[in-house]
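The chain below stands alone, shown as structure tokens; this is the form predicted alone.
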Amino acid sequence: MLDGTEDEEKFLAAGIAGLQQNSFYMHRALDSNNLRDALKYSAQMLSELRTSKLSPHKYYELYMRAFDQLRKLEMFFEEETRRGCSIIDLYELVQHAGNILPRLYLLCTVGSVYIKSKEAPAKDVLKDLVEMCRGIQHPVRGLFLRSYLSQVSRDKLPDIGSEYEGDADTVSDAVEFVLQNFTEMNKLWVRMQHQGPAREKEKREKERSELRDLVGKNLHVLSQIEGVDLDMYKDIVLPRVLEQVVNCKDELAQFYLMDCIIQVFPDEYHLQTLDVLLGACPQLQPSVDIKTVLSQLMERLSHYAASSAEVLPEFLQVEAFAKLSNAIGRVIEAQPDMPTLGVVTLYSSLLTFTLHVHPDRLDYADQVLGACVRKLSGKGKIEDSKATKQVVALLSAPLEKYNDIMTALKLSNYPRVLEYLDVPTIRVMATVIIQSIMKNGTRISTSDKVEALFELIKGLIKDSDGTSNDKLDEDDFKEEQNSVARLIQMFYNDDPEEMLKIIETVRKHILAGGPKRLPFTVPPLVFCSLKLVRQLQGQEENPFGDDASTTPKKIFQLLNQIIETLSGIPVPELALQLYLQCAEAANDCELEPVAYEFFTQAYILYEEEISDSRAQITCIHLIIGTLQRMHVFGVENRDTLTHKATGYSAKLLKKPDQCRAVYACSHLFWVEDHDNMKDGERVLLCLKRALRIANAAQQMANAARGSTGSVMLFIEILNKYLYFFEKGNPQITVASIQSLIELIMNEMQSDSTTSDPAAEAFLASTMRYVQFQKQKGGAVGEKYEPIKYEPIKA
């Protein structure tokens, strides 16, 4: 191969080496007004091009250097004629050259000459010409020979408001002129593809790719004809193309040719002739990519449609949607062995097209799903990565445009075309819609139509055809299921009976989707109910004593069920929370009953699953906060459930996190606004019993380390003192604080103790407090003025 190259370049050095030479003897016979030697050597100089030694590329070199040269000689041509020289002889002259390549690039270029000396109808002229270049059949050379012939005269043709203008029908003769050049440029390109041994096609093809814009400027050229409006277009022009095109059977040259129509004709041409154009496309080969055909044709379409509404009933008067949607239809009839990417781009584009021209009309998008769903019925589940990528883009289409899941929720086949999709782009395809939802902040208000999206999004809410996500990412299954229980928290209804059966609904669904996933949804359902107990709040039950009727209690009920489905997971601490929530929302609606067993079920989650001490920790001060703002209990089972928490405090495994716990329980025995549930008596137990645990944390610390650790907790205890002695708790006295305060500083003096700057400034700021309030005055600055604090010193 690299021998050939070098071959090759020393071809194309010999040849411009040549070529310059007798271009320098051409303009020596120029500047001596000399013709015949100028003739002469120009037709030596042109001999350079008839060698077949040479790729297109390396010829196309040759060929501009040539081409260089003729604009002089053409210079030359025309001041020969104003200083008299016939044009006429001259032009027959040219013929005189010795060989035929040669002899035709003169002809072209005093051709050129000719047209401008107007002393014949340009017409005339061109037709001589091009009929005239049939003497090149070699495809190279010939290419290059029309190409010369076709630069020369785009600026001679005898168009509308063309100083070449004729007086009879000039127009058609210029068309006549460049579709007969098309023909046989586009003859010489595809014979380019027969000549050669087979082995060497790949490169044959990849030199025919390099010369397809010679071929393609002609319809470049045709474009521009000022004179071709949208009747010659019709009647004329794209019908003598196409049927070049369909012609000659060959794959690059149909491709390329199609391509050309749809770029450099005019939108609203296409339009017109929307027949005609697709008509071709089932007649091509079966090799040609006819979905990137049809698709920038429908990109086209669909451009000119955003342009101006003013053009939308042109589309609908010519039925736009029906023809391409037929054409496609038969294209993949006429390609039985398409390839899945292929039939899906198309339906595709052809859906863009719909939402752009037709955004109203849902019942078009329907059918192009449909059709697709038709297109791919037997095929089973689409395995072409490019494929599964355009079938994305499909079902995103309808999201990205209206902007509403509801629009989508609409078309009865947008779930067909979904169960093409394997299992990981299901998911994908889900979490696209849940991002529109959440996006957009669609409201999903029934609960058909919550059914319908749980439908379109069952991907992530349950595993499909036995497959677990054993092999899915964590953080991926992780983040697909809060976008589930984001969704979740979409689901709205002012209508207590309807936004009941979107909470069942979904329930169905989320249960159904094995015990992993449930963490992740249901906490969200836990709320959406909750959410509409508090819609309900207050509201007495139905006084016909209706079953049907939606009531706190009913929920409560559901609500019930709902968590006890966590027990198997198990996640006892996320179960507790959720039963507490469910207790405070019981207590809000002065359902006693209620709250009890939501708080029993709590306690006994607290007993028999939770063992860890970290989450013992949490959990009791859970449950300590969320018992101190109930006040729907009678005494007794307030006593229990208190009991209880306290009970639990003393027995967590560590004396500081039982400290903490039991002051805390103090709160449960005095709750503002509330005078039945003030306690002074059981506040000041609860406050000496942590005071015990503290000091016995002290002396453990001390048998076991040697020193008696930190005064932290005495100090937290003593902001509880101060708390309830603010509050008025008769039990908290000042001698209690005093003495308190006292402990505290006779430990910090102690050398057991170890020092801890922490705990000093949490005294400091503690004392700090005790002094501000001492300088309100008044009732206040009174009840704190007994309270005396000698700071430590240095």
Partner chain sequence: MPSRRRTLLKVIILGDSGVGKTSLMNQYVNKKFSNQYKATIGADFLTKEVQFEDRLFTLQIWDTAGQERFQSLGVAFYRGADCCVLVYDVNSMKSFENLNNWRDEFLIQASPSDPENFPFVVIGNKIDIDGGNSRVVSEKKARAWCASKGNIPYFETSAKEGVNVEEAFQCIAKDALKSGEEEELYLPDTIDVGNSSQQRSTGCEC
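Output block for the form predicted in complex with its partner chain, input the form predicted alone:
We keep it simple here and write out only the one chain, dropping partners and molecules.
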């Protein structure tokens, strides 16, 4: 047994075969100018269209083949009339065809020639044809026949400016003809659903859906009639079409035809007839997807508004916003069961509309959001994912339109809509907001705005009540918090008072973020504050000593508190780094006690919290580097801090690390441009200590592995010697350098040393540097001249 589609293919093939055979004979008749046979075979050919066994798609294929053949027959009829055959006779003659369907196709074909001949007014022929087509009441056959009539008459309508334009009121005739054909077709189409057994309902719906364009095409034809101006559209076309749409009471037809009306007629017409068009909406069947219809209308009008500023007055003149807003309200009112998705889609379209049409009326936008909130209230969080998406679209629209978060912040209902989203979506929305700010480089310049903004993005700032972030992907979380960090950098105001307020506001919010967020959010806040310090640094202290004024000291106190919040987490390395940054800033502000305090904090952290040896290495180098740049300390404070730092260095776990940290400490005693901080002796002490440690490291390596390790450390120390030698440290003599070089050479040549190409290369380039300095001549050359070096012969 064949299944349905194979059956259909068989029927189609049979239909095509019959059609081809008869058209073959028809052509022979045409070639020999045999009118009688031409009519006979064309009628037989057209009989194939009487089938009921094909789906609309397949029937269309068959129809198109017949259609092509009929074009040739039409040409033949034209030739016949040129040869003297009366068109009126022809019009009579074709009516002798036995079956009604072929008869009507032939009649339409001759009718087309008849109109062209102008022997009768176009409107009379058309009227006759459209009436005669009532003879076919089978939906599919009738729809195709009428579609044929519509197509052959397409260029013969008595439109204005057309050659078929008659004496008076002719456009009306053209419109009347198309409307009548449309009405009849819609009836056939709607009636189709009631024919056949109930179990085939689904199949019928599908077939009806396929056939819809045959009906809709009439509206396209109407829209192409030039004589249909706004008045005629308003007075005749739209009311008549809507009447048909409303009265057919069919869901499929109503939805489709409303869509067609919106798409085929021009925007200007829609604007001028909004009342009528919108008035039809509540009259449609309750099952019609009215939200999509209205959304499409608003989308179209939004595009129109966006196309040119010149059209905007049209919108204002007809109060389009108020009308659409009311219509939406009525539709939502009338359908209390409308799902949230529908509600939000409607408001989203309306918002887009008002943003395009009334970019200056923020109150309209806020009004739309407010109406949306009212509908959402009492329903709890939105759970439907499509509806959620739609809300995101709704909330993104103002950001896209204004490219400026400041505008969105003015919309009082904006955060209220946000509340109906679920937690993950609130976070997505917050990210969208931050991205918009970053993309447009928007400066957030007052604490009030910061406050409002944090309200919008609170999903990222703190855990929402009762939910945890456990489920959140670690990478996503980092990404989000990094974006918050970037955002904090966008807060800026020239006025220190306001900037301090901003900092206080940010602090208040981020403190609520909990231990997972603080490591991301504290650093940008610290740097924001330091930026303010730098700004104030150049200015004179307030001469009146007003306590309320913003001073670096005050900010440093705040900074101390901010960094302290990290203590409970714990992220001691981060806190240490931030303390050091602050110390350096305090140094530049000449605030010795403050700087000392920050260093103290850093040292405490180092001693009490940082136990990992790798972290210790990183931190000790940061401490040394920062301390080296400090010039604010008096001798006593400085001694305390440097002493501690060298002490820490010597206590690192691994010898090589100790060695490196200790020789780095040598720089603490020799600061260029500060003559009071040049202590050659202590530099030498550090270097000698480093050498001792390097020696010890070698011996340990020897003892543990049986071979000495690399001489790398010695070469590094040699470089330090050379540095201080060049800088004029009197304690570093040629002799000490010379002996160090010899030590290195001996080590490298010793049997137990494994060869180390990196060390060899390092030494070679160090010595090349010495050579280079010698060649410079002058004072430098003289200084270096005594250093001797004989490379090892390979």
